[in-house]
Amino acid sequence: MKKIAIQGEVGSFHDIAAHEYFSGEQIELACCSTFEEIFNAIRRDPTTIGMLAIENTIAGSLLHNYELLRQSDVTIIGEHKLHIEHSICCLPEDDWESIKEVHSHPVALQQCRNFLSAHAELKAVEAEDTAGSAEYIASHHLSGWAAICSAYAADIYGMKVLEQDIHDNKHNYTRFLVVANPLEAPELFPANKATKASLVFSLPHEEGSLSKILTILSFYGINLTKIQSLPIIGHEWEYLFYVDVTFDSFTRYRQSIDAITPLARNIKILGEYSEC
């Protein structure tokens, strides 16, 4: 049985992503209130695997998680893309006429802005988790409160779904990364089977420094699928570049890394895995 550390409660989208990624396997969830706790769980128990959101098609990148990845000793061993479908739920005895406020994670509230605007009588309240909001309302029997979460979470906590698919954009997907202790990673995913990699590096503040890197990657047939820059605190106008690349040849990919290493500073491979 694999132990998977997730952010949020049972029924959260992290829970759904973990069960989909490890479909057919027995898993035990370790629910964490913050993303930092996921990395701490892996440090305490090297056999623990982490599942964390990294970007959403509507809300964008979770920049803090990029930094947590860079500063940690874990490696990415996989990714999973999950279709996010929000529902509004309440206690079984409540209905539209009785609910006064709706609780959920800030990102979930943001993704349902049109719905909330159409129900201006409902007070939107930020919480730590989507499923956690449903669990809290159910366990404390809070009449008049509703939660925005998955229909899966509503079912787990015995809540009534008032309306499904209330998110603004139906093409709402979150990309999750699967991370593990580097010593455990080879058993979970052999790196030489990788078709995708995530890197981070900084560059000298010189004209054309980034274009040289991109030219080399192109020469080796490496496809750049994402680039995210974050400022380096204390170094004006200098940035860390988080890059995702895909490739057909693992050998050519490794050759490209050797070629760009002399031009980059503090280059780190965050993980080599299969593109989903």
Given for the second form:
Number of protein chains: 2
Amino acid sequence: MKKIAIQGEVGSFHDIAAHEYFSGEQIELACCSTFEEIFNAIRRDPTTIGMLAIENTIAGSLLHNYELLRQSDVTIIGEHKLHIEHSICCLPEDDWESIKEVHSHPVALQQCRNFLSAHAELKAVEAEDTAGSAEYIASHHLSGWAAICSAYAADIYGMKVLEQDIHDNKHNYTRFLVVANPLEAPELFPANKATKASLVFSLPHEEGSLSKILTILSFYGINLTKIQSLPIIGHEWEYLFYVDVTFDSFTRYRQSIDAITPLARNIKILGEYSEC
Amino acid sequence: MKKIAIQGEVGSFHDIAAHEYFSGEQIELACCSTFEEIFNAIRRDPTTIGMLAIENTIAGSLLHNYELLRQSDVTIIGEHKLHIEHSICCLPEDDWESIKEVHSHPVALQQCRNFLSAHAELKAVEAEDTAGSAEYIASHHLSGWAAICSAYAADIYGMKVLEQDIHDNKHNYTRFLVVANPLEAPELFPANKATKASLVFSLPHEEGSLSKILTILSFYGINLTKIQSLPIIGHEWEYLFYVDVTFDSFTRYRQSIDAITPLARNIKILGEYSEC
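Can I get the form predicted together with a further copy of the same chain as well, since the one above is the form predicted on its own?
Shown next: the complete complex, the earlier chain at its head.
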């Protein structure tokens, strides 16, 4: 049985993503309250696999998770995209008339802004987690409180769904990364089967330094699927680049990395995996 | 007197940024509760200037504001970088012992996560605005409530600062854009004095399509200071690129735009302005 460290409670979107990614396999969840804890869990038990959100079509990239990944020694072994659908739920005996406040993760509250504006009588309260809010209300039997979470979490905790699909933007997808200890990774996913890789490197603030790297990648037939620059704090004229690439030939991809390495600073391969 | 539309209340970080950017000038603030309203205010009164946050060193880019900018007909005429410093404040007669909940904008709450963890007895409540929370507590005389906002806002609303600099990361900077109606822009900032520009364009998901654009820019001596790719929802194989460039020669910059235009789709210059 695989042990999967996720951020959030049973019923959270990380839980749903983990069960979809490992569908057909027996998994045991290790629920972590922060993303840092996922990395600590893998450090303590190298057979633990981590699952963490990395970007959302509406909220953008989770820069902090990129930073954790860059500084860690874990490697990406897979990715999963999940359609995010929010519901509002309460205790079975409560209803629209009796609920007074709604608890959820700040990002979920933000993604239901139109719904919350239309229900100005509900006080929005920030909580650690979407599913965790439902769990807390159910276990403490908090009458008058509602939670925003998935319908799946509402069901798990015996809550009543008042309304489904209350998020503003229906194209709400989150991309999750599956990460593991690099010594365990080859057994979980053989790198030479990879069709995608995530890289990070830094470049001096110099005309054409990025165009050289991208031109070489294109000469090797490597596709760019994501690029994001970040200023390096304390190094005014240096930038970090997070890049995702896809490719048909793993050999050509590896050759392209050899070709760009002398031109980039501190290049790090965050993982080689299968595009989903 | 210039009329500046900002997001948030008097005392908000947008207010501070506007007063710093227009220091020495008389300005009148038009406080908007959403970023959309800033654009509406400029549409209603073309002489109104807008000021909106576009990225933060910790939270990343405000993708929604990029999208508003792309779809609007306003142009960027300037930028300003502000060091974000959060304080916790309450009514003068309240103190650590008597406060029970702390209200602020979700991003501000997130940026003070360590502080809030260390004060688990305080319930974090999401509000529209940082300064707005201070204003609300002061005007309703809400004993037991605290707000997270700037020390400047606390002072404006006669609140007592309990602790300053409660944000986790001291390198917390927000970059603001100054935007205006394009017909008014030349008088506010003559484009030929520009040293920086923001562009958006789309590219097919094709090997080397981005590297061609960046190579041409580098041939013209144009520096890249930011690049961010975004998938276009509903167009699986097409990407949007938001790019900031800096340059010494405005003529060379304009020539480089002419040179890349045939290779990019729907290129739009979001503004030409002075690097800050």
